[in-house]
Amino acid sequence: MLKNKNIILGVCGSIAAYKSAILVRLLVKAGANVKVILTPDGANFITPLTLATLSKNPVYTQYFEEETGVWSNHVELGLWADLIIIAPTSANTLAKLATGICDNLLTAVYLSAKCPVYVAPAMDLDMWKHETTRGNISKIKSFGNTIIAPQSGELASGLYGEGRLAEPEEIVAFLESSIKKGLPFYGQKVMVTAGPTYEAIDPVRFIGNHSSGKMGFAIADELSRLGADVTLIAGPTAQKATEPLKRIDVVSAKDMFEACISVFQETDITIMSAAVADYKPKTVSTQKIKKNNSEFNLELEKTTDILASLGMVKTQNQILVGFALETNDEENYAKAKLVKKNLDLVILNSLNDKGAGFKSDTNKITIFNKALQKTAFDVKSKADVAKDICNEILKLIK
């Protein structure tokens, strides 16, 4: 959730500032771009050098650095950020956020920002319980800011109670959860199939196809990026997912059918992008077949039509998306597939289109919905095609 996010971390004057070093390290490890703004009082508790080393960026402390002549543009910083987290937030800074006092770089960036702001207070028990603090908390929440509540525990004063800064790991988990809840596919359970299937002839040979799985993996990654809980069922492929998801590896059409059936009932959305074999050998040799004869005949039988099987049992609340890879009369075959297999969308690939098909890093698709309305797209990277597919699915769940 935090990958490639631009995050400003504000660090205020509090003994809990030592935790900001761990927090920076965790944010960077999660893939975020981190810039730290350290208040003058905060610099009494942790050095700019520590935070600069961990964030891999200069630490901002003043509007204007006299030694270097560098001006820190608070407006530019506020616009750069995807989110701001102030941790620890002292009682003093909390009061400034609530009343609009703008006497340091951090509060100036806060007032300039257009992004979500997360405030993680840290102070002694009596300060946290004071009516003024409670009022300031209510006020900044009314502005749309999010509070990461302090914990109970041993405090620097020796007292025990609320006011202890949330642990860095908990702050990161809070940020990730908060971001995910705002994503368009949050709460949606999604199943995606990808790659080919291999149908055994004997222990060393199989019938397969040229599918690389790139399109299916791109779709699964994009859905996960958009907040979905994704289960990816993948045939034999060297592809790897870049986003968090559950992966089930299969080999044959039978394996994929069984995996899909086991997951489908619990899913809200299913995208069947795998190139499943239509036929398999009727008999599989237990030993390697020797090349003793000049001819070799192989009797084939149909595999189970997974897409049609799912279409027969899907409920009104489920969305089922299929792919149609065609070489002739493409649109008619795709529309017939959509109707026959009870799909909500069918995504047409034509091998006649340059830039489409197996193994390529690009694709060209046309999508038909239940009303047989057609949406055609230009050749794009498979990552961008995945975004187009997700946007079309979103239209069905809004």
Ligand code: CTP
Contents of the next structure:
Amino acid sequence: MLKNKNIILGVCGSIAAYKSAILVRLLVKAGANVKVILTPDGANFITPLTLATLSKNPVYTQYFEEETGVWSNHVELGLWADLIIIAPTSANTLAKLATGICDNLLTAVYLSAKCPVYVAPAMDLDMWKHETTRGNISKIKSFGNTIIAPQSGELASGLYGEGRLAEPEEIVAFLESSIKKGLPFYGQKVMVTAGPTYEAIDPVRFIGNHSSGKMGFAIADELSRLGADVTLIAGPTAQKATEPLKRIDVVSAKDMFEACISVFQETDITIMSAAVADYKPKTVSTQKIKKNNSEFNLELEKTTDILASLGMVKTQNQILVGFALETNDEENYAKAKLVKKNLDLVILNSLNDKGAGFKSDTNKITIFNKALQKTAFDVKSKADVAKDICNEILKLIK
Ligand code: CTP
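After the form predicted alone, can we look at the form predicted in complex with the ligand?
The complete assembly is shown below, putting the previous chain first.
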């Protein structure tokens, strides 16, 4: 969730500032780009050198660094950030955030920023309980900021009560879960199929196809990135998912059918991008077939159409998306598949289109919705095609 995110960590004057060193370390470890802004008081509790070394970035303490003559532009910093976390937030800074006072770089960046802001207060228990602090907390919440509540425990004053800064691990977990909850596919259970299927002829031979699985994996990765809980059912392929998801490997159309049926009932959205074999050998020889005759005929029988089977049992709330790979009269065949298989969207691949197809890294698609409205897209990388597909699905769940 935090990978490649630009994060500004504000550190205020509080003994809990020692925890910000660990927080920076954890954020950097999670793949975030971290820039630290220390308030003048914060710099009394932890050195800029510690935070600069851990964040691998210069630490900002004021608008103007006298020694270097560098001016820190608060607007630029505010716009750079994907999120701001102020941990620890002192009672003093909290009051400034509530009233709009911007007498230091951190509060000025806060006022300039458009990104989500997380505030993790730390103070003595009576300061935390004070009416003024309570009022400031409600005020900054009403501005859309998120509070990461302090915990109870022994405080620096020796008193015991609420006011301890949340632990760095908890702050990171809070940020990750909060980002996840804001993603468009959060809470959606999604099933994606990808790759070819292999239909055995004998122990060493099979009928397969050229599907690489690239398109299905790109869709599964994109959905996971957008917060979905993804189950990827993959035929034999060398592809690897880059995002966290549950992967079920299968070989034949029958295996894929069984895996899909076992997952489907629990899914909100299903995208069938696998190139499932339409026919399989009627019998599978248990021993290697010898080349005894000059001719050899294989008797084939139809596999179960997985997509059509799911279309028959799908409920009103489930979204079913299929592909149609066509070589002629493409649009009519695709629309016919949408109706016949009871789909919500059909994604047409025409093999006549340059840049579309099985093995390439690009694809060109046309999408039809239930009202048979058409949206055509240009040739794009499969990662970008996956984004277009996700956008079309989002229109159905919004
Ligand atoms: N599909 C499936 N099970 C099969 C065959 C296909 O679930 N046994 C799914 C594919 O994953 C794809 C869609 O059906 O989403 C369309 O596949 P395609 O091969 O284009 O069409 P078919 O329905 O097989 O029809 P035809 O081969 O006659 O064009």
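These numbers were taken from a predicted model, which means no experiment stands behind them. Residue numbers count along the first chain shown, from 1. What we label the rigid core is the largest C-alpha set whose atoms superpose within 1.5 Å from one form to the other.
Visitor: On a core-based superposition, does residue 76 travel 2 Å or more at its Cα between these two forms?
Guide: After core superposition, the displacement of the residue 76 C-alpha between these two forms stays below 2 Å, so no.
Visitor: Using a rigid core superposition, assess whether residue 265 undergoes a CA shift of 2 Å or more between these two forms.
Guide: It does not, since the residue 265 C-alpha is displaced less than 2 Å between these two forms after the core fit.
Visitor: Fitting the rigid core first, would the Cα of residue 342 be found 2 Å or more away between these two forms?
Guide: No; that C-alpha moves by less than 2 Å between these two forms.
Visitor: Provide the displacement, in Å, of the CA of residue 296 between these two forms, taking the core as the superposition reference.
Guide: C-alpha shift for residue 296: 2.4 Å.
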